[in-house]
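Next up is one chain by itself, shown in structure tokens, the form predicted alone.
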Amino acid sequence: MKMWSGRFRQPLDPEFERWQRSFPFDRRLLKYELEASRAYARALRKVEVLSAEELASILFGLDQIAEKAAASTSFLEDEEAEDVHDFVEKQLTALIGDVALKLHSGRSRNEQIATDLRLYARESIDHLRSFLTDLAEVLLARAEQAGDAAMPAYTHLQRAEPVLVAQWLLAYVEMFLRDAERLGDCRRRVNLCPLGSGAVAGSTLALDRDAMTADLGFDAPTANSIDATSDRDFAGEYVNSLSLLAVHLSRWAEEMILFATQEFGFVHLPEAFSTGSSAMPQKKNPDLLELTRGKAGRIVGDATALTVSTKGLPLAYNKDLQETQEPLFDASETALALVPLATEWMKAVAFDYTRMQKAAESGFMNAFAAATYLTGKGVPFRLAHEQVGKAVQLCLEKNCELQDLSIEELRQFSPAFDRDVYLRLTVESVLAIHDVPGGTAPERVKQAITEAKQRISAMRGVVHAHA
């Protein structure tokens, strides 16, 4: 018999039926379903409509039906469930009887599934930021690893200026510890309980609904039914918010890439993490990568899919509603099991810091060092910019560097040039005059070193005290 089938005397399409359950992709919600029906059967027995002995032996149902799920996965295998509810109480009544059936009193699965939804995406959310954590306490260790080794810093994937390589890992964790606390933020507003709403007016029962919010370590109750019935802003913001994550998972991905390239050079990809050609025997690809950088498009999609689902629902319930879960729950497990390998990646790879401080000391990276230099001799930095370009183009047609031109052919261009400025144009120097914080001068990069352990260190105590 259906949950709702008393006004109905036809029985539903079969294909019908099949087609619009949910079972097969809610049920991943139970831990959640039993967790709040657990917090429900309490506030039934505070307005007594359960006696202690219906309680306790509905919370000994639920906790039965939690252990044989646990003991095994065909135990979720029902063909006739119609949501993760309809199993729950089918489950329940099999198990003690019609006292399962009292447990629905004032009840409605619309607060039940936005319920269900939150407590989901509120653990998703405290595990993504630990492991959030997690790849950004790696990447500061490789940081501190990579010492005063440098590297080119590009723009427009041109090489533009030297930069430490810690200066360039430490850029990865500051878009991660965004991420962390983006989630952290958005964890806010999902962490509202919605039990008590009913269908879309409220509880017909005179329920305890800031017991019922302690009971599921909520932080508040929803504030109007209507709106707790309907609402899924939380789960856009979340998946959103996944979308960056991603966003910064697929550039990340991207740059080790393009520098595991033989053409780069710059990093040697981990055998654990790769696989070869079935045709060329060289071969070794860097599937990992590739993987977090198209499984990024994913996560933008279903953050998409879920925004459209409900830009055109008026209140409150629609069935539309059911379209916004599977976006929720493949966005969410996907990052959740891509930023634990991207960590494992981190620890794996093998930096070729020889490699990189030549490519540093290469392709006029210290140009804008000699117009600085310039500028300190009193030349507008607009000239100074002008000349060292015609010394560069100099360069170019005697095919070697700045620093190789002598003060001659140097002074051809700015009388300002001195022999000083040689020693302005070594990758040392280039590095210690961007000595502002943030920049990539060796002390700074030290102090910011510093400051991120600080930062993951209190992040790591806000994921703690989620546990």
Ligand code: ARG
Given for the second form:
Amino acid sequence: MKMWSGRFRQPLDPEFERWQRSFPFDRRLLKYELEASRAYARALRKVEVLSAEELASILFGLDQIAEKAAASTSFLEDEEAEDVHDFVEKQLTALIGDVALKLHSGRSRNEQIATDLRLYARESIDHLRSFLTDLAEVLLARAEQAGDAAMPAYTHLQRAEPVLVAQWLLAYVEMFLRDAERLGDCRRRVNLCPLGSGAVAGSTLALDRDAMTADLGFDAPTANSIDATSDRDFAGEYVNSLSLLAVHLSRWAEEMILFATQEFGFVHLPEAFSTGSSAMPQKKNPDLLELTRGKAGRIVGDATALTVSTKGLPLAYNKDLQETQEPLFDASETALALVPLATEWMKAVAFDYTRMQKAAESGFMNAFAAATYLTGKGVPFRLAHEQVGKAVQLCLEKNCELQDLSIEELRQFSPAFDRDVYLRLTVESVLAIHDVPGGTAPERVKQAITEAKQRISAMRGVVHAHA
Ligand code: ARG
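Could the form predicted in complex with the named molecule be given as well, to go with the form predicted alone?
Now the complete complex, all chains and molecules, led by this one.
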């Protein structure tokens, strides 16, 4: 029998019936459905819809369902259950008899699904924040290991200025810490309890919503029953945060792929995370990175799918909302798998510091420093820029670097050049003049590492408090 069959005279069209079921995907919500049902049953006891014995029996039955699900995956292979709510009701009835049917008193699947999805999102957020903290920690450790090694920084993918390898890795620490923070912000809006909202207008029973809220570890009850049963912006915000995370991951992946090419040769791909070619014996391919880049597309797609499926829906619940589930699950599960793999990859990768350092020493990346030197001698920057540009042109003709020009050659472009300019053209001194907070001067980078460490351990504290 259907949960709603009373007013129907005809059975459902079998094709339609199969097509509209959500159990094939919402069965992953079972754990949350059981948790929410326990809290709801306790609230029903308080308003005396359930006797103490009935409550005990329902709680026992719900625990049994959890045990059965843990014991065998085939338990969840139900070809009939319409959704996870229907499944639990049927299983509970089979276990404890008709008292199971009292559990739905004053309750609607509309508030149930909103609750389950919030619990699912909350737990995923907590895991992800913990994984992101691990990733940031590994990136930081690699930054510390890199010491004073330098590499080129690129703009427009052209060599721009030398930076410390540590400075480059810390850029990713920032991105991933921001992603973790964003998820933390989102969590505040996720962690609200819809139970008691009923189908749309609020429960017809005088339920203790605060008790259910506390029971489920929510921060507060939702404020409006119409909104609580119909909005999915908490899921949209979460998945959109994931799409920003995915964009960061894909930029990271792309950069590592590029740096692992023979042309760059900065990165040696870890064998444990690469594959070979069935055709070309010499190949070692960056599969983990490529799949990361590819899966980012899928997460961004999920964010769009989820958002657009709620566009233009009149209040309150509409079945369209069922379509928000799969993008939520897909984005969430894709990200949860990606982040720990990226972390392991970062642990395993080897950097070719010698090659990076060599690259940092060529390509006129000291030109900015040379112009800055001239401004120190009173030349307006615009002119200094022009003069150094001309010197670069001469180097290109002679196939050499700025430091290879004689002082006479340099003076042709600007009389302000003195012999001390050569001291300013080494990688070390170019690095050292970027001496501002957030800059790549080695002392600043050391400071940044210390600060990042503190932020990571603060994040770790928050994440643990939630776990
Ligand atoms: N499977 C449904 C969903 O995911 C549960 C809510 C059904 N509510 C209803 N009024 N038909 O949205």
